[in-house]
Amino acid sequence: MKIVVLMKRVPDLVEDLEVDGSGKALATEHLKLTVNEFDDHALEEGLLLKETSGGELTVVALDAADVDKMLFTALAKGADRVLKITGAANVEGNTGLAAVFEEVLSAQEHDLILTGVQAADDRDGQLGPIVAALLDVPCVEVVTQVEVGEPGEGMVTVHKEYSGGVVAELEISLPAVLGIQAARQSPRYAPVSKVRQIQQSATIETLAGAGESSGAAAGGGSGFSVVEMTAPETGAGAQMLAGVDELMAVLEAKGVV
């Protein structure tokens, strides 16, 4: 099986955010990046396939401040081959970017695509749809969990998680597109040892994707444009209590008992 996982990666929440003077977008001079944490799940979720069902997993990714240290992690935890799409700098949107990875995706073996359900620079979560529709393959979002079937069988059961904690179990013809929310287990952890002995040994495969002028790069955004980005505001704080009967006092006060 030809496993692909798209990889990207986005602002650090852990880290303070401040607004750029345009009000409508983050401050990128000491911006933070760190790996979408839905897809970090999503390569998980493919290398336990591909350690159940045998095969080879591909990790892809835009070229990014960074982005080698994400490409070669994965080649640590167990990537076999990872794609490095250049000249693609200014695509805006999942829409533009679909169109990159549906080009280079088109030209690669592949048998399932996996993908963060969303992410945190944007969290509409239509990659994974857009890329399926360019394809023309199936794709169903929200995977929690994912077996392949019998050799031959061309399918994989998948578990799609809906609100209330209500579960489907689903068949799904391969090839396919699959947003992962969470994989069965945590994203393993790859030792900085191990990282830098694949830099020293591994090579990072680099694919030239859709130019400045080409029609992917100047493709629709993601269906939606910021108005006002601003902080959170302060609030005044909180009140601490040293016990019951200064709880008590405060409920009394407000004339709640």
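Basically, rigid core = biggest C-alpha set you can superpose within 1.5 Å across the two forms. Positions refer to the first chain, counted from 1. Only a predicted model underlies this, so the values are computations on that prediction, with no experimental measurement involved. First, how it differs from the form predicted together with its partner chain.
- Once the rigid core is used as the reference frame, the Cα position of T230 differs between these two forms by 2 Å or more.
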Given for the second form:
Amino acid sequence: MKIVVLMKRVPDLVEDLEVDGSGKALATEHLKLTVNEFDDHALEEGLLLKETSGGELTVVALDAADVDKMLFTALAKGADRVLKITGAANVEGNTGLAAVFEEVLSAQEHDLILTGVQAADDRDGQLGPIVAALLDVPCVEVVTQVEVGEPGEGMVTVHKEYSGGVVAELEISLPAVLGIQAARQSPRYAPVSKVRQIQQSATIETLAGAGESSGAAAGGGSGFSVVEMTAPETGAGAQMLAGVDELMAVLEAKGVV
Amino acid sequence: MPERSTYKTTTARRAPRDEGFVQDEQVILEGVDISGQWNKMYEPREIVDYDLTHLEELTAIPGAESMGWCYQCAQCIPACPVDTAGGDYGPRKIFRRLQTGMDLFDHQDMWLCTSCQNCVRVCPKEVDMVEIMPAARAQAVLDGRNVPGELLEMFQNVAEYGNPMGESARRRTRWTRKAGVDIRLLPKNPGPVDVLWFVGDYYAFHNRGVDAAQAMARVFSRLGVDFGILGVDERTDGDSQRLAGEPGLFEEVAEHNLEQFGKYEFGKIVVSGPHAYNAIKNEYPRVSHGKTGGDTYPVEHYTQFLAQQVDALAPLLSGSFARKVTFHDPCYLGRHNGEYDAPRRLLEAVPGIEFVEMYRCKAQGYCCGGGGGGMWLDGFAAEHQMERLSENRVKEAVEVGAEVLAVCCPYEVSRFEDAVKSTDNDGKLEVLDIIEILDACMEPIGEGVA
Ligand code: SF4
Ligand code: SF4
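In place of the form predicted on its own, the structure of the form predicted together with its partner chain is requested.
Once more the chain from above appears, this time first in line as the rest of the complex follows.
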């Protein structure tokens, strides 16, 4: 089975994020990027699948700060190939990004495409569905487990989470796109000595992405534009009460008791 | 180096009396009556060959060979702080378990050693746990075999942010704002300095460590020390990561720090922590960072640096600290690097102080439990020990009547403060870094000084 994991780097929320002068985007001066944690889970689920059912796992990522380290880390964890797409840094939103991925995927053998169900900069989780739509293959989101073999050739069984703790078991025919919510186990640790060793010997395959034209190919850009970006307003804050008497006074003042 | 003992073990089993064990036989030899149980030396012996696969797997790891040298004399067991804390631990026990089939890679024993070195001090066979455990752990981490999640999270944080807490590197200098004195950030203001102060993670990020860092900056200022810090370019020293089984990560942060040291002109490095001291002094010279050999820098722990200037320091200590104080020797300043006097000389210089030693001090000092990755394994250790090592130590400090437990390792303030609470000694024992005591005895300076 050919497994492809789509990964991206997102702003690291450990840093204090600042809005730039335009008021429409994050200031990039001190912006630190980190791996999208959901993509990390997608990679883990892919590695577990590969370990149990065999196959080849390829990671595809857009060029970004420290992307090489992320890709070497993926190799150290057990990925077979890593592809870096250059020249597509300015793609617009998920539509543009999905178009770039679609272009790459069309030229790669793929049975199962895994990606994070969402990202710190994409809470809508639209990347997986748009890629699936462009490839005209089925898609399941919020997946927590993938199994091959059960339903037979060309099928996988997936667990999809719904709110309220309901889990559906779905059979899906391949090729397909899955948006991974969480892998069966937390993403494995890649020992630094292994990553450094691989850095010396392995190569990252580079592909030139079509860049902005891809967005156009997918139907003329993402279809939305950012009007304003601001930090959330901080509320008035909590009032600390010293004891039951104060609590009663507040409740009485509010007319609750 | 002692010769390697063979693993084939022979166990003598006393045969039951009714199986021909000869008692009270009358024997006269050359006119001398040697009757008695003389022949028990010749009772039947049973040879037992253990399956030594797991022991041999361990001793085949470079660095872990000496595990096989143990001859079971048991001197190490009362020396082992983990055993004292109810961990059923120590090299003798580990060797015996390995011999009888334990797979260390599948057992908690892999992670409980704090690399305190107290067993090495007493072992006649030079079984060196400080070499064995990091080598074995490195193999476990490399193979992904049962590594505690807390450690992996810490490694991940260091790999991503350069500090075990996962704090933003940009916040490394936040503590300087309220120090009350100017602190030179070398990346912004490079020029030569006498002292490059390697601040360390806990001083930079931990709320109680910050108190000590600010105290240090003030003491340096009052002494007129010409110093600078690496600020946002400093990374963790890497010693704990190395001991916990991530040598690659250690090399990565060491290379980074060495690169920073190489950018500036300074007389010596002064460090806040014993682990930074150990790393820069003993381990960094082995890290080549792209060159043929590593770099050796003159490095001093802050207590050593200040103890040399105690004549200049003493007149500045105008206040009095009339309290009963004891001192905890950090394993990596004391046992590992032989420095027992410098911290005591500083404490003796404090006016009004009543100093009292704990029973286990200096070379025999008890471990706080934070070394060798223990700092991140309190939860794990709690499952396998009766108490935390820090709790055992705090009880001793209370027992000798101390009101203040003085420390000089950035790991320890938080460890011991937690232990004071969990042993119900809140209000009885205060934990202070020596630098905080010195600072408290000096005239306040500037804004923000408590
Ligand atoms: S002191 Fe050394 S030789 Fe003796 S039991 Fe301990 S490890 Fe073995
Ligand atoms: S180094 Fe310390 S903790 Fe480890 S086995 Fe020896 S005495 Fe025990």
